[in-house]
Amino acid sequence: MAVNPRWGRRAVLRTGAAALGGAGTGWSAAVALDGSRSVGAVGAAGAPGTTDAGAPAAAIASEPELGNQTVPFHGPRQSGVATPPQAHLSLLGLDLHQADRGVLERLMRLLSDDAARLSRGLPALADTEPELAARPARLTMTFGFGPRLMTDLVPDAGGAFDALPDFGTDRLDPAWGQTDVAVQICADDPLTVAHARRMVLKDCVGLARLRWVQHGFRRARGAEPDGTTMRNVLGQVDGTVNPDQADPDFDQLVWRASEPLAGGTVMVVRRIRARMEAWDKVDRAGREAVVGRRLDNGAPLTGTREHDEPDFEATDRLGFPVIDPASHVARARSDDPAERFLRRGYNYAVPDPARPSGEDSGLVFIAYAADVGRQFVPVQRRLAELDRLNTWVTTIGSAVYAVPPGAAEGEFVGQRLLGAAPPAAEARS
């Protein structure tokens, strides 16, 4: 069915025309239960796609190949948070023009109907490079809000979560600061997150304004086994500790039960740069001291394999403490169960001709924790008193968002959340 092309997608989306995308019209695409497609992508005009080379993209669903992978949008919780990580990321901070509820509503029932189509491998409203959609390569977007859009606009919101406070080894850049609404978009392909990324642009027009963007990038998918600790840009294993979804305790520790974010989780963000110049100059033994694992494999000093608990009483032959108490892992790690949280970070490079590098690079760290007080700020103060780390990193970006419920089909990511009627109770209005 044609959208009439005097219609914009806002008037189609505000009026809850985009009903119109539920099964039986020429934009709605099956998803096979276990994520991956089951119908070639639908081209602008409702036929069927095509490779590179012209086949039908009909073909393409029979093949394994990674482009073709999906993520649910819908459900109790947003993607992207439990979802393992992709390849690449592009964090977007955005700032509302006016804090305004219906201009918050407008703008993400804009963006909830592209991701929704997106993640499909289906193409936005008024897209008009459709074909740049096809390969979803297991796209997620997931949307936060920021402490003012919570204090404001959130009836009841008193409490929700806090904003960190201020550490001692933070050298924070307000080009790198909070944000209103934060975007994470993340995919296998590069090209799949550039395309989603322009459709956010595209409807932020007149209702929000780019303050930053964060790239960020792990190994390739397929060049190692799925599930194996990424490495960051100084050469560790890192996050070896994450909760895992097996663990009984991973939705206390990352989802909200209480409202009104039950079912959501808080996201932080935290920029890291390294000084490369100076931990090019560090031999692999200091390395791992700073560290306190191995750097072949994450093992920590006393063990051999990288899941090992590590032992920090343990001391060598002339009694100093194989674990330095002050490396990384020692002050990170903690006694208590709570102290835990879901980290999601990639790597981040950009050229910089002002720095001895050439470029400034380093870590987007990412985490997601149910209360962000309780589990991620005593690990980080411990981190900013004595962490032998400190001298090659500084943290330069700092925010915090409610990340709210996932959506059913028919909402939009925050519809629960704002106290907002339905598309079509709005449409009947």
Ligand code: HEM
Second form
Amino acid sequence: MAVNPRWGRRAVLRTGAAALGGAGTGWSAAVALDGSRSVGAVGAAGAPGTTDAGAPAAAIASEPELGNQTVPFHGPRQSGVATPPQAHLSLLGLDLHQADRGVLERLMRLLSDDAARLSRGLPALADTEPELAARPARLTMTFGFGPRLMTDLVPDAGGAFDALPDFGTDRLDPAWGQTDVAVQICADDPLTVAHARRMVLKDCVGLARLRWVQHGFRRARGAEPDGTTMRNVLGQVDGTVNPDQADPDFDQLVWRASEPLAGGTVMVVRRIRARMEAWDKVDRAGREAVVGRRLDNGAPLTGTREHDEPDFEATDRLGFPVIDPASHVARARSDDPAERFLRRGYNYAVPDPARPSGEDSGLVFIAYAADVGRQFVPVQRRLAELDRLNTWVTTIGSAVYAVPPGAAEGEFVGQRLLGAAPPAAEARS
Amino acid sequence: MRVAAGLAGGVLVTLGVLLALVSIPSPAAAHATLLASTPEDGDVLDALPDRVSLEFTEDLAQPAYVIVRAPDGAAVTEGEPEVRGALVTQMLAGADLTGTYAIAYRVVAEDGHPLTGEVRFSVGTPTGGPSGSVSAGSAPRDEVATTTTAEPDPETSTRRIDVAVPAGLFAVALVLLAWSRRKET
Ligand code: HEM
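Structure of the form predicted together with the named molecule, given the form predicted on its own:
Every chain and every other molecule in the complex is listed next, the one we just looked at coming first.
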């Protein structure tokens, strides 16, 4: 190939050198600037939006599909338990001004009416911001009654709804303690949750006082395919082994079969703080060994895919179990198939300038079981005895609530439990 | 020619340094290791001691696991190992066979770092090692229990490319420069 005489060989070589050197510099600079390579590269993988019962089946292209989806409030069972978890949580702990049947009835009548309307995308009664109700985004509002109310108002409950026993590893702060009533508000949109919360708090005036709110979050709906197991703030895939509505024993594990709470369940709330400062010092091998599962896809250390069955007998070259018997999954799993329950927790993170990490974060652990004493307590006791994860997590709040069965159209939640007559004057909806 | 050779040398040194940088594993934090043991690795004793102990450079979390195997492969441990600070003690019981024994351990440092390894000692005359033992030759003293780290972490490999590509470009640039200088001299 002829070289232009005015471009001597040397010049060409030098130019080439300069160009390549420049390219190298450019690449390095780009790497330095683009801290995260994935920005802009992902996002094309669309989440197949599933439609919940009651949602308009074929939305017009410009209609916001996720925001319009609804979950029915009325039915034999309360929503928000078996409902696939929405992205946002506001869990309210309320104390009645008086542990009195009349007060509870009045409150539950108001709240049930709100829930029935808001879950359909309709404004609450006397809603001052009716436009905010227009996007239900799978809103559910689930109600539970604490042990004090159950003992006072439902004498035949037979101790089935007692407070949890003490666990050695708990460091409970009364600020996150047991209340009379819990309202679990969940939706795929945070403004929908905020609006529903405001309606609840307005109803409480004169009847109950708010003790705490526990906000929780998962990934935004649509950010990943529906049905993806959640990730917690520690980076773990959390919720792999969990009863599924399709399982034959789901109903038995979650819903109570016997009166006075047939069709209801029991909700356990544990606020579990994670010491992220210390967790930061654990390398990947350590993090995986603590749980017994891989970080990338949640597979057991003896498997390759998330839902592979862990092999607790498998040993390494030296004869030690591959899954540490003190790991979280080894300790949380019981040989007794009755010692299982539904986990439906959320992440939390709130500012805390007193901590080196600048925030207090962890899990709003929520579990549902038909019989907490039989199903949940033995597991929590075993974890309190020994679980490698305990080095980094501490339960700072604990409460338990009887969750009455669902309300029929025109009824309020807890009506049959409280033995109240159907409210003749209240047949609005 | 001499200039070219010098430049080529420079290129090689530069490349070497870059490659060395690239191949350093990223979380190079100091982790716990085995500090000492009783018996020590390679010790030859007259009789089987009633316990073995392992001392690490950092305090340990509960529980720790220890398996001591006799030359015939049988476990000679009695009860669970006791963890006190950075020290693990394991009581022994069993036939006092002569030959080489292996102490296998798996511990977790307080910072969550798991550590696995083996120490060997003999009673009477050393033999190849317990039949149940893995390493018939030199046993790895400290071996980190790794899982996914065995596979290249996609982020690490990206980071490597980000160093390797510009390094390659610089190297070619230097070679071209050297070549152009050669023509001058
Ligand atoms: C901050 C605290 C906790 C964290 C970070 C955590 C994390 C995890 C992770 C990553 C898994 C493995 C994946 C899965 O199957 O979900 C798991 C499993 C499990 N956890 Fe937790 N967990 C915590 C607290 C609890 C508590 C308080 C309980 C109950 C008392 C519990 C009960 C279980 C159960 C039953 C399993 C499934 C075990 C099996 O494989 O059979 N966890 N947890």
